[in-house]
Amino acid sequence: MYEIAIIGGGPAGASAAIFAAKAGKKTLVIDSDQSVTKRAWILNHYGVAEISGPDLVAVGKQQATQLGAEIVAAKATKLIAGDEGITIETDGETYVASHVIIATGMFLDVAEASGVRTKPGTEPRIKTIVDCSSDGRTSIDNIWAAGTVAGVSMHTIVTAGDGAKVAINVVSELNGERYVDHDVLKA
């Protein structure tokens, strides 16, 4: 069983794989290689005077590993609550974790099809986002939501602060105290 299962690869996810690994959590991404990002070129991303979608994904799918994530290639189809956690059924395998968060980009489709509810997008071509609490929050416990598919703003540097956002969240409500996770210049 996982602490925290993350369902999507780009941005978002990616960076909530980023502090969730790094804060000792067990961690599993279930991504299906189809972020938006992967067509981006990317001009605007502080820290970063240029690079391509694809890179920025590979680079942020590393750091995830690295630390501690485990990556699994497969598409998320449903959410199912229960007793024991969260079981996510892909299209090969079934997982089990504590806490999910779907990442998941212009993409409701397993949010759909798990029961949580949606409401209106805000973002130009968003027709849909998952209807969730400022923390991430959705309507179904233990199951949180970051990036554009939360409502955030598609760009990349945006939905990579949401991401590692709603994983603080799911940190601090697991470790039952509030989580920082600063790292200080070494002498």
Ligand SMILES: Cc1cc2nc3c(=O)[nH]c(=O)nc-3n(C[C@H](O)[C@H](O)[C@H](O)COP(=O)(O)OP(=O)(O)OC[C@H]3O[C@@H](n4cnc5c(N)ncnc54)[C@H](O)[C@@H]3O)c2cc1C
Second form
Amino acid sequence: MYEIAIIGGGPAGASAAIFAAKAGKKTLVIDSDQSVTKRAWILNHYGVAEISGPDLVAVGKQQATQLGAEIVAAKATKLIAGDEGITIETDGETYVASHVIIATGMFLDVAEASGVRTKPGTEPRIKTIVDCSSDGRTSIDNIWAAGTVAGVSMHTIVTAGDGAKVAINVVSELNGERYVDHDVLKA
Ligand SMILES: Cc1cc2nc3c(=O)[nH]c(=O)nc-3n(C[C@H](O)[C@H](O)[C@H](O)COP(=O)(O)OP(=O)(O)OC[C@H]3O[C@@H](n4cnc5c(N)ncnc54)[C@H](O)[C@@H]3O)c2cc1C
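With the form predicted on its own done, generate the form predicted in complex with this ligand in the same format.
And the full complex, kicking off with our chain again.
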């Protein structure tokens, strides 16, 4: 049983996993390795002079793993809400988590197959998105959405930021108080 499972390991999903794992939550990332970010050359990601999309995705996953997140290469096919949590069916194993964050980029199939409400997208080239509130809640309790699939601007700094925002909201919900993750520069 995981506390937080994240579908998608691109900037939004891996960033969410970094915050969730660093908060000490039992965190799983399920990723099918089809990130559009892997086609990018990035010069506009704050704090990073320039980086290739493949490198940004790889570093993000390394950070999440180093902080304790488990990453499995698989395709999630359906989410089923139940009394014991959210069951995640994949093209391999089945998993259970208290909370699930959908961070599947331009892919809506698992959200639609799970009955999560969607709506037309508003960003360029984005046809459909998950219908979620500003804090990332979807139409199904304990299922959240972050990044491109949640309708934010399709830029790595924004999708990574949105993944972090939603993970902090889920951690805060699990902790019953607002969560802050600050490390201090050693003197
Ligand atoms: C050609 C190109 C150039 C770009 N250049 C820039 C740029 O210069 N600067 C910039 O800021 N942004 C750029 N972008 C945009 C950037 O890549 C995206 O905005 C953004 O980072 C997407 O992040 P995401 O995490 O929402 O989605 P993605 O990075 O697409 O990640 C989604 C992940 O979810 C996984 N997934 C989907 N469905 C499932 C499922 N059912 N089960 C398991 N895993 C699943 C996918 O395999 C993927 O790994 C570019 C995009 C493209 C296509």
